[in-house]
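Given next, in structure tokens, is a single chain: the form predicted on its own.
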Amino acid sequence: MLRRTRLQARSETAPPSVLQAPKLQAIDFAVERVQARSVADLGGVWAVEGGYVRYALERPGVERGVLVDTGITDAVRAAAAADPRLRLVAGEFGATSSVAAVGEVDVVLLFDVLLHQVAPDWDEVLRRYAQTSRCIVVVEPTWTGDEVVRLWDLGQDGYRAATPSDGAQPDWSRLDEVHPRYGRPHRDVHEYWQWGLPDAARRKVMTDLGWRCVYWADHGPWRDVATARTVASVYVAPDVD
């Protein structure tokens, strides 16, 4: 059964003021729902430090984490030696390497983070934790279209419109040019917004895959976009009751 809400996150412990309740909220349900054992938190380091898999790892009945990101930091790497459960897998998380270094997982965390994913797309990378994974949670800003839309085809107008005033804003004359960290061109690097994802189009990825919807929460506007709500999804596989 679905369950559509828009409850606060219920938790013993109270989470650091960084670390967001819809996010939180869908962890709780997620782990929950599958009596998760393990949880992988893709590009969970920018703005909370690995904090959205450390709160899993204490949710009751977890005994395992991993976080990928590209830019493991200090701080990250701290509490991964003061958390053995806690394992660090450095690299792009849609790579072919680094979801065989995760591994079989009960539960996959996205948040904010497919929308900006390239090479790659979104769809693959959904498809590709899927092969790995039980449960699937998605909490991002949400496109308002009705079609999936590469935010470069807006134009440099269309582009700022569509995006944060505060986030990452490219070079348009350096688009095609190559990022010398990434080794690719700039155009399709994570750090800046890829896509408009209509929550129709991350659904129709999933249960064309045979997996489910079971929880959805509109949380409202997201900050100061008019084209994005945020969105909270929990996917689970086929073999899950």
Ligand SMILES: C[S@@+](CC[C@H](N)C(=O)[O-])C[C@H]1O[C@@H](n2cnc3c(N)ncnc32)[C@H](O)[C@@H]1O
Second form
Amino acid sequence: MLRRTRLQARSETAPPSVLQAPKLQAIDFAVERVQARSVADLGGVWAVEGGYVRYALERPGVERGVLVDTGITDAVRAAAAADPRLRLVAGEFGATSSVAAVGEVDVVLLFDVLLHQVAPDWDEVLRRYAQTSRCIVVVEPTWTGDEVVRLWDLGQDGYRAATPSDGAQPDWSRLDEVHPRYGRPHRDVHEYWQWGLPDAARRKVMTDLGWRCVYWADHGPWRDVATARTVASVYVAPDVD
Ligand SMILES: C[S@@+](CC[C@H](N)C(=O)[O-])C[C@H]1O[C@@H](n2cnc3c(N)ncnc32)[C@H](O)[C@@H]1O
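Given the form predicted on its own above, produce the structure of the same protein in the form predicted together with this ligand.
The next block holds the full complex; its first chain is the one shown before.
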């Protein structure tokens, strides 16, 4: 099933097999919908090495890509060196300095990252990029409950059950210690799953800004996490037809 949907994703150049069809399909839709010339991929490095923004750069009309991440790798640097259309921004993408460094952009990609965002929280990240873009694409594990949940509040067993078994698990005795790399408490570090985000909560943030959801797809259970489903959404600004 996964293989079939991968093959269905439109691409002149076959994407690396790690790229997921729901994300490629959402990129295709968003780029066409707003006739995008520029795309920013926020947190597009781990395991995919900028693959989604590079895929976006293959879409007709896209001339410029930006990739923001705290973990820029040599492979990503090499890709940017080989393609002058791709610009790298090293740092926390929620920081106002990163928003400014990205600048005005047509499409923002948030793939498997929003549920990790604390200080600024996920909703503030959406608001910040809504000021500088026309289209925001979110694909991520989406909480099946009705309310937003801070996952630490579930306790250790609940946290484990609500997060991937092979995902980063914290040392619970050190949650309030400052992480040396990020300069913030471990409990606020984006390497860990932070939030259970229902689709309705994300959508409300965007509709409160006057944005519209113009594409929505539920791609089914998110791996073995019983409380998460892969949901893809594309939002557009009020001035987009
Ligand atoms: C779970 S991986 C997702 C990678 C890719 N977007 C995908 O869909 O496969 C999270 C990536 O986002 C980056 N990341 C998460 N939060 C970030 C933040 N606030 N600022 C910069 N990078 C962030 C991580 O370093 C990592 O590369």
